[in-house]
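Take a look at this single chain, the form predicted on its own, given in structure tokens.
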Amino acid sequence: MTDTTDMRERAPRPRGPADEHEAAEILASARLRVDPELRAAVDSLPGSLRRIALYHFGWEHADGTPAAGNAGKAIRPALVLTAVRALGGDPLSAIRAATAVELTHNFTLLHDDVMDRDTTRRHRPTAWTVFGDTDAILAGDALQALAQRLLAEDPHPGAPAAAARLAACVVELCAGQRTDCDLEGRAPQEVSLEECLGMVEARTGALLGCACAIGAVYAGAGAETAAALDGFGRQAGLAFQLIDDVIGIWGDPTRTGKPARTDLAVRKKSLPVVAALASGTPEGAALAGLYGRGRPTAVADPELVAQAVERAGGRDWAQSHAADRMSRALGDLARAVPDPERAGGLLALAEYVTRRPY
């Protein structure tokens, strides 16, 4: 048996700007392949739910007129299709599965926006701000049902196992969201980094891991390979969320499509913030004083809070820990796909989501 050190030595390494070009091509291809199936699924919804979903995906304006469309980057369906290819399968056989994963992701976005009261997504108002909480939640429920229907109707022999994986993933996502809500109601000193990392793995890493594992299932790979790819996706997902939290505080809204520092304005306990709070430094203690307990009606200047997080080491910790998680992801990827050339597409996607400019 090859030991972990040897596997990490054989793991594919970051390849620089060429990776970004490869990732862009993979994502564009995934979007092109998945969108027709995705659009057909959404078009099958009853009128009122269809209208909300079409708006959410960027295919219609709020008044129902056609829009240019901005359905997102298609990272999760791209992981499904790229994992199939990496393991020698036919990506075209997994289009429905990739679409099901994308529908599940968007179900979580609709619900998260309601619970977090986020007002902007993909450079436009969120669905709940346009149609109301109830309609946005119901549209999310409908997307999740469509995902399961796609897999139930898929004749591919891997579809039942994929459906079971996706259903288990949704349960994990819900548990992670529940933990997130619980953490937000606690005082800063009552929240640990370990709890937050576990919550992030459930909320973000689980679906990325599930996407990769479903790709393994559709390629006919064994349980060990599927588990290794699930680990790859989870670790890459943690790295992704760490960087996303950094971008949420210090990112440029013209690049991200979201206002900067909104999480700080509501005292959300993102990973850089919790790391800063747990730093044991005077700056961390000062930050705890700014954050207080629960969601505030009036807050300190988010710019001052961002400075406090950075002085307490939250930004540096998040960036360093993202690199560590990416290293772990490489080890899992090498176990699943020992050939660096075959693994290159998955690596390019992982590098893309964790090396975003902001």
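Residue numbers count along the first chain shown, from 1. Everything numeric in this text was worked out from a predicted model, so none of it was measured. Between two forms, the rigid core is the largest collection of C-alphas that superpose within 1.5 Å. Compared with the form predicted together with another copy of the chain:
- Asp245: CA moves 2 Å or more between these two forms after rigid-core fitting.
- Annotation: Cα of Gly284 displaced by at least 2 Å between these two forms, core superposition.
- Fitting the two forms on the rigid core leaves the C-alpha of Ala318 displaced by at least 2 angstroms between these two forms.
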Given for the second form:
Number of protein chains: 2
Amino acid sequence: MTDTTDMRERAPRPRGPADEHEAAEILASARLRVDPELRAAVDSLPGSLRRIALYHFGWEHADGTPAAGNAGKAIRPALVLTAVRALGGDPLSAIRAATAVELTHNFTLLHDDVMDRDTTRRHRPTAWTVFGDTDAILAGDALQALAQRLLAEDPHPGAPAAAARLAACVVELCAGQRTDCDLEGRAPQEVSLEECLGMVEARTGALLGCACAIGAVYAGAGAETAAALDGFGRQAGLAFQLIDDVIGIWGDPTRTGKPARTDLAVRKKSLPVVAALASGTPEGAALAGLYGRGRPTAVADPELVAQAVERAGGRDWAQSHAADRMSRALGDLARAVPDPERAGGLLALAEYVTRRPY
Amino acid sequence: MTDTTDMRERAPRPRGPADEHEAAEILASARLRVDPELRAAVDSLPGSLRRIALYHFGWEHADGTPAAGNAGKAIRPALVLTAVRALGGDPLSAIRAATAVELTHNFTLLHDDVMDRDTTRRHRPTAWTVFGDTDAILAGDALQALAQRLLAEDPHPGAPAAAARLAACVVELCAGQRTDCDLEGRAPQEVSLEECLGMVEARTGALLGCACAIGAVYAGAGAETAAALDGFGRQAGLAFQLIDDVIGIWGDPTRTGKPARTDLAVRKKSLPVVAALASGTPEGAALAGLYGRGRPTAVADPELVAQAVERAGGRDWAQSHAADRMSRALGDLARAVPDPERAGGLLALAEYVTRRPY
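Here we have the form predicted on its own; I need the corresponding form predicted together with another copy of the chain.
The next block holds the full complex; its first chain is the one shown before.
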């Protein structure tokens, strides 16, 4: 997706596998630093709510016995801490802020799973399937509150601005989820590419951007730098989703670990499909016939649909658009952190999320 | 419930109807001061979420046409502003904080209505019945975020402490709602009075106490004063709920405007019923036979159940316990605001919520 030759020209170090290693180290370190604060926040919950949160984060099984923990990749807290470091601040000063971002992310996961009726999250049954809708909603509400409480009690001078950014981001995440549900109910031809991109930016890009911007705030950077890092996270988030959508259709199941074509089988309005439908080509019109509303899911062969999307230009569009978004992300990063050596950690994280088995 | 003779001895002014008038004025003034800030916060939401919130607050009909607005009695914002004034602060400095409390209250109403499947709120269909569960959940999430954003952007030195208190209160509200749902699923005999009182304190008392404590924080008062005012609001909230439960069983429908005995018809575990069941009296045992789990709702005549609750001492217990809580509330108030003249506004509000048509 991203051109590694370009990368080499931008930064003095060799890129590629080394970056992946660097990103993995950054993520593991963020997990280690944030987990104690995250666990303390969850442990502060009253018993009934604590149990749901402990299950959601993978620290307990459904029956309340201890589990190894699988709280995700910690990309968002890693972005906070790495942004602080890139701008010359002390990452240790931002651990509460990084934890608040992670709590907020998990609040939205708990609620999104209820609304979307998703039954699996991080290879385990979702909280609502185990505890019911009410418990999952309440645990999510409590995690949002815990996130804001951490920031409100943080004496760091950047905490109020970070809290305001995080709250504004939650509103954007909610609006994105609202649009997503709205688009789900419409026929694919009635969904514009612009709406779809706006929804993805709100659902995926906003919190990645917010994490980076909060890092800037904690490093004491100015508004322009925070805005540029927000843009970096947003554009990288869009690139990530575009690539994720491509993998969802054309990925090799033996490499991705996901069954092939499931997105097409459930007629998900992923970006390559919407782009193909909006292409104005005869192939796009043919695709509309296969993918229209009201047709039983099983009618069209997902293999044929994938070919139709590709013929209508959906795959090429998604790949070039992902490259374009990644290039915008790198431009924003260069504005916020002109020294490539200092920008290396954020670059590695962006490449990590966008370079996936495929 | 409260003894007005006692009141006259505490404060130099005549009490009774005058207080009611004073409370009504305080509430109307709080509504007037908070509404513009509340409306601005709601108007800042993206379109799809804004529509749900505008409906919930009564500013729009379900079809999006303007409505007169019916955002409730504004008791919580009035407590914030009146507490600030009672402690010698400037209520105008706390309008954002009062609005944040009101937004938080309405976030919990939106979510509670989804979980409890309640279909009516402020004499109108609840948001989830009009827009669906997803929209009501998302609008609630967004209101919690807006509340925290208002405080995070408030330059008042008390804002961070207020934000932390409000977030901690949300966790308590969620735990209270969780306990309430848990108690709903149990047989009345399996519910202890202590659990029930704890649940009511969390669901009703906590936010009233938090509103008063935030007022103290904004007036620059110390931790002890804030704690005393928190206690005042909590105890007044418990007194309110006890009286509300008594009215729900023995209130005169022509005076309360509510149909009689509905709480009993749906086998609600209201405090007088739980007290009667826990009384250890033969009448309590007889009541358990009428009110047990698994019996069809229509079997027991609510009139007979009301008599059984009364014979088992549930009514007397609730009335004397309400008086006891009100007296604790007044003790807390006197500690926080020793000058009765200054305490008059808060006292009037506490009497307003506990002295109801009956």
